[in-house]
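What follows is a single chain, given as structure tokens, in the form predicted on its own.
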Amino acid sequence: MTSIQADIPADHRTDGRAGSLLEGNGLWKAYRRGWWPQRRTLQVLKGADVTLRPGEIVGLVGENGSGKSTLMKTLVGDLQPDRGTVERTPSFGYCPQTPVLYERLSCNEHLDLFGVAYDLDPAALSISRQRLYDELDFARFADTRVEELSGGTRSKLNLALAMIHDPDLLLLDEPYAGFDWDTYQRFWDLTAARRSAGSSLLIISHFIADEERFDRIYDLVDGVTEQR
């Protein structure tokens, strides 16, 4: 796979020829700060590679400030790499580390809004919404505005929005931050079910306590991914 320059879009869509749902190859990303002549360059990614095949849960681990979220945003398409390529299935969901929610909308209104964005018909949306309410146990907050939700329930809604359209690929950045123990267990039941159905998940964490739950784990060290 050849590298691309910064002015070429990064989110080329995979056609499934290699059997992968996501391939990030040779990804470089730097942030440039300040003004000339004191402008500085912070090189975050230095040739990182990530591959996800159907039906697997993959972890991405690194210290705080190692570039995990930068790599995730590059894979999603929020950031364009300076060099490298990204290919992914068009059927994907993204759960950012910090929930991006509308304070004055309820959980139901959020799910309705995202259902329209994903072009779900009302019947499919209703089924998916109820399933996620049950799986994550927050149906009692369906008509509650975000401004009245706890941090843990906001995290549940954030995850549900990434999953409402039942995508083939899920990209999750610290998805269980703020979860209590019961919800943490529910999360792993939910992800195991998705894997069994053939979906794949990339999960970012600054540490992994349950390594046996993952099929593979990448460590991000000095801007490069190393598979355990």
Ligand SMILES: Nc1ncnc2c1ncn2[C@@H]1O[C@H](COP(=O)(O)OP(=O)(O)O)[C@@H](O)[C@H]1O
Given for the second form:
Amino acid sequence: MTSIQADIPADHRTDGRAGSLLEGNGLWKAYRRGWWPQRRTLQVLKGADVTLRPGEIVGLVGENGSGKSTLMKTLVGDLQPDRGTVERTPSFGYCPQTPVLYERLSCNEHLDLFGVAYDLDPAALSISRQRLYDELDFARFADTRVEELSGGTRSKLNLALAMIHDPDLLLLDEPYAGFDWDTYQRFWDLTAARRSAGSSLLIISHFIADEERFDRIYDLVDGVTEQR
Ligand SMILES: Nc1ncnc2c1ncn2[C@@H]1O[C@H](COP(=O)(O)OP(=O)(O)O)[C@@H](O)[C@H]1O
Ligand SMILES: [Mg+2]
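Return the structure block for the form predicted together with the ligand; the form predicted on its own was the one displayed.
In what comes next, the whole complex appears, and the chain from above leads the way.
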């Protein structure tokens, strides 16, 4: 059995995900702060579960400080959970809450860098880059360095970097915090297009107004996810 499994591409194996793109089960995470005798433990996750199947847009909501970003970091592998398991497709993109960008590089240089990291061929990279510039309307900043960009355009680039390789699964942490109304609408058009193509998105949000945009919602309350 194992030798047969080893010959099958990782994203087609019959592992714990069984048809889903992401499966987080019983996730626990605590942060430890300070030193003895002032040492404190903040228990953030207490058995959270998240499942994403192909072709859905799922919201992750909860109060400020409830642990949404912590949960997403464990799902993408940025943080190791204390307990619990995560299985995910290798084809995923992550947009962190705080943009991780290089001040001295332009938008084009960022997208090229990520394209190479994802092993995209030059033609695919060029098509994907142009599509994202059009969808998010920031082609005019292609050659502008990040240090000269507004917060909103930085957020667009941060999102575009998560999507440049057109992954099956997108995990987005408050991706439109700095967007104006037009970009916010564009964002929802873009997510709908990816869902129609069979991709899945997990989106952290704290706007009540967004709730009708989601197919399902996970509420993070007291360290566990409640499904609505
Ligand atoms: N690296 C860290 N070290 C210690 N505490 C942290 C760390 N990151 C987050 N926290 C704390 O964990 C709690 C959950 O944070 P976070 O996951 O960012 O919540 P949310 O994204 O829902 O606002 C908060 O009380 C926050 O202060
Ligand atoms: Mg957060």
